[in-house]
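Shown here is one chain on its own, the form predicted on its own, set out as structure tokens.
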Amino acid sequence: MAQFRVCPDSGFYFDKSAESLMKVNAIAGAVSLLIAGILAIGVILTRWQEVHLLPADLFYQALTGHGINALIFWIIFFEIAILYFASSTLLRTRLAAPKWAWLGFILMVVGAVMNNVAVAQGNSSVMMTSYAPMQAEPHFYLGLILFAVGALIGVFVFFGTLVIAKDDQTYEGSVPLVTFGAITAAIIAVFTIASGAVILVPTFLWSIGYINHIDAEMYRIIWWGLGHSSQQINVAAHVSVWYLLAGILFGARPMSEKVSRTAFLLYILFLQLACAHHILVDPGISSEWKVFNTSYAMYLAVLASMIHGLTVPGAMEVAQREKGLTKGLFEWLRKAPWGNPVFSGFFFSLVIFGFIGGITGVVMGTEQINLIIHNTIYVPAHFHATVAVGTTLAFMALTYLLIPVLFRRSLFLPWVAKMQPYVFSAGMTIMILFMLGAGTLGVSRRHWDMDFTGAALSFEYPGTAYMMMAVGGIGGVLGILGGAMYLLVTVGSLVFGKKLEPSAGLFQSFGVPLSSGSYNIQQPERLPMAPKLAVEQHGSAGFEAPGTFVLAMALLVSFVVYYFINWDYLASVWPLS
């Protein structure tokens, strides 16, 4: 018989098995983020040419480990925890097959450790993309395969939990929007992991000698079905977190649930196709495929993100205005709880993802402009805006909410937590903007030495490029400091934070359930559908979010100006008459 507890502060229900799995997955993600952050120091201080910290072999080793831990292990561990939360907790139901869920977690941990060991041994410095014909050690690929299998088990446990909730009728009508977004992430995850299996299994067999050749072009095409689509899991997951935090912080409801759900469906149908921007310069792919993916299909995926970018702050504004914050366009935003790291982290995530990540993503997805920025440092600048800030900062904000709710501990050093989103956002934004500028000047994406010391054919970048990489390096160091602040607060809270539950000891912080007396609810009450706002029911109710509309117009103007600046730059380097 499943056992539940209810959090007295939030009202969230936690299944005993699901609670432990959420904790261990979140902690494993934090460990991966720690490793990624340590390795990021070497990467940043090497690309900062005046420092140039690491020799070539150690740089590529650090870059490989950083990319895999930051973009795969940290993110997916945390997302599995979110899937269990969005199904078991939000639907107030028991977790399906907890033993299988633990097996999935163990496989993920074993795979992550195995992959990191392979990188640390020094013979697998093939970077996250691990392009053939570069070959890593067999346990490099095997680690990724085991991790993917474990994550897939977690996804199926999530789907099973949805079935149990439906059978037990723990909710009425459709699942909540946050759970719907998590379903979107899980569906994309199945596609992503299938793409990984299609290419990583043969590559593993190649590494042990059972296959004598992997076609490089085929590898790139199928690998990006894994590499880029895994970032689309992130988008669906962190957008779901946005809706969750807006609802918790402000009591905000979506301006139109139907529109928001439709946007999530557009993600399923079109978002994975955005991987095309990584292979637009590959000669073996037809022009028709490139044109379709970088125009009609990509625009529908962008439309989905624009919908979320309007409805999330719009819902916030409507909720704030209903509380009387109606002066001018932005009183609702000025008087938001900026001292709460849950809000500041969430809002910075939304703005940086939209204004920087979204705009640069569309620019990179334009086939002609892609020619001048492909494989430059512009590309990692873009995905640091989308994943390292958009996703990571949303997950950090959610952590500050869950430490007292899930772990039943008070935040350690709350003043550090209060400053952390500002330090992290400022540092990463500086790094991203100056990396974008350096990439526009042609600075290469992965080369460890901008001076090309000892190269037979040398090349000298303009002095502005060196300046931009230096300022970007300063921003990167500041961003690492912000990440360290997050880990300090997180680990400190689990170990030293004030207990909000008498049985919330050290072991309970790392996955051991609370005392049996805490789980005293056998069958949670049914979860009703959220009441509809007037703006959902009456199209003539008037425009309720003028401030959000102004922000949306600012985004549009920024995009148009930046887009045509890039076309002008293309014309200057590729003259046509």
Given for the second form:
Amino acid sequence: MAQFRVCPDSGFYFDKSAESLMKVNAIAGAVSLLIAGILAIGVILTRWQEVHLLPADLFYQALTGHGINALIFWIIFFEIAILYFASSTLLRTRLAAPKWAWLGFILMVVGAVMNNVAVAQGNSSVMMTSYAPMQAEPHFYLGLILFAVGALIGVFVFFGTLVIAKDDQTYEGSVPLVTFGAITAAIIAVFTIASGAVILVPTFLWSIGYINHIDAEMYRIIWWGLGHSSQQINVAAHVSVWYLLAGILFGARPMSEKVSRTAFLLYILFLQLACAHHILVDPGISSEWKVFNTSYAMYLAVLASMIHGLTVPGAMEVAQREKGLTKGLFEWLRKAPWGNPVFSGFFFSLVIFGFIGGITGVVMGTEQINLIIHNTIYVPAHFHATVAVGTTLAFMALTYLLIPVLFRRSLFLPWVAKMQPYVFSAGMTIMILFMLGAGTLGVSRRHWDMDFTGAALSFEYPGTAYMMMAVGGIGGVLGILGGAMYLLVTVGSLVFGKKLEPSAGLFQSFGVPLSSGSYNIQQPERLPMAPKLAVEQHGSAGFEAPGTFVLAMALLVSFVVYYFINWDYLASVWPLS
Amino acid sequence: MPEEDNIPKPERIPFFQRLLENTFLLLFIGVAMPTVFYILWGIMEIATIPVAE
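What would you give as the form predicted together with the partner chain, now that the form predicted on its own is on the page?
Time for the whole complex; same chain goes first.
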């Protein structure tokens, strides 16, 4: 029975079941992003001290919901959609066990709803980390557990699909690099979800009274195996999306498949160990554990990110130069399609992730200089650079590509889509930079009142800290506007976008398959192995991507300067003799 | 010349490529590494903290 359709614009093959599952997961992710965005208004306008919008209880409630929806539900729903795309579509194979995939999706939705209800009821304002001995309502933990189980089913459906593709020989040679990146993300997801189960199941039992004690330090260590690794799934996933988008937009091929795959292997080996940076100031844990997991192992993962940061734009530059854009160092970049939100979103994601997220991540992972900014607002600034811009913007860019290809609708309000990556990136970058500054001045994260009104032990921040939080607040509002523009375009496209196929109706936008006549392919053609690039051959002595090399050097210089500024700052605030 | 000498031998796949193509081995390594170095070692550190009297 025929079950594939081919997209006439992109040439991608879509398995009927996988297509519906990609759609519903992406939509569930967008709904989570909407909730996260609405709650972000309350968070950012409260931390902007002159506005100070919410009372304390509502602030912590909004912060809890914002964190979980943005950092867990939005990204993992979307990542499951990416896993199905990277396996079924890219390998031209049917999805393994679609019924199990639907069960996984339903569990994820039930879990997400249950957790949001618990937060909305007001007795679970324990923030995303839900550190014991703070206790939430049982359905807060149960919701997270159900969501994790559903996601785990999705991950194993992905692995099953890889097995089917291999058995059916639907591709020649090795899996494409994008699929290999998705495999990396899925492997990290297994560890992430297993860590979540190990700590959330006993915590749930504790919340209903079956267990009388959860050790706070034990909780922190295992919970961060979930909390931080979930963000490492993002890194592997959005790097894969970068390779995909560079390939689709420019026909760019990795400069070296071997090097890029080795970089993904470094992620598999070392990226998850970076969880340890959250524990760097915890007493009772040895320096050996802290230093091995962060300052040794983590740097190998950072090396992998630097490789990707070099090879993705490098591949793009090589492809552009082959088209004749060879003038000077940056003609290839100047003449890139800046008006296409798929490109601008992808490129801003790459630059902001590397320059801000990457550099600040290394500072936070160094035991000594981490002391300056640990648990300050510097930390959310860092992960807004990595997750809110690096991952989210890459996913937004991918959405603009998928709306015509997967949903068969044209973009609604294309001029809004064109502006959106600029508005979102500008707003978020302002917010991030000023929050980094405020964090360096010691402003706490997750703190309702910078004034310490009525506190027994008060503290007065310098005026500059207030100014930085205010400018950061303006940037945050602009970033939220950018997020709203994304949702306007995506939801508008699904509902009002011009149909690119007659049967792409409203229900089809939300997961119902297209008319049966659209799926007229029994088995797609075998995916051929790409020929080796000239740039991959030994002895290609030319300097293939000089512009990218200059950008990489700019990153390296920025990193070195910023790193030593932090050491100098540490020496001034913490004098040792 | 024996006939089997004319049959081309399949190209030997390098070890590193075989490693990268073995998804389930990568899955094992990817879960084992952080479990040992982060989780188990971390738990041992906590378990060896003396209990206050």
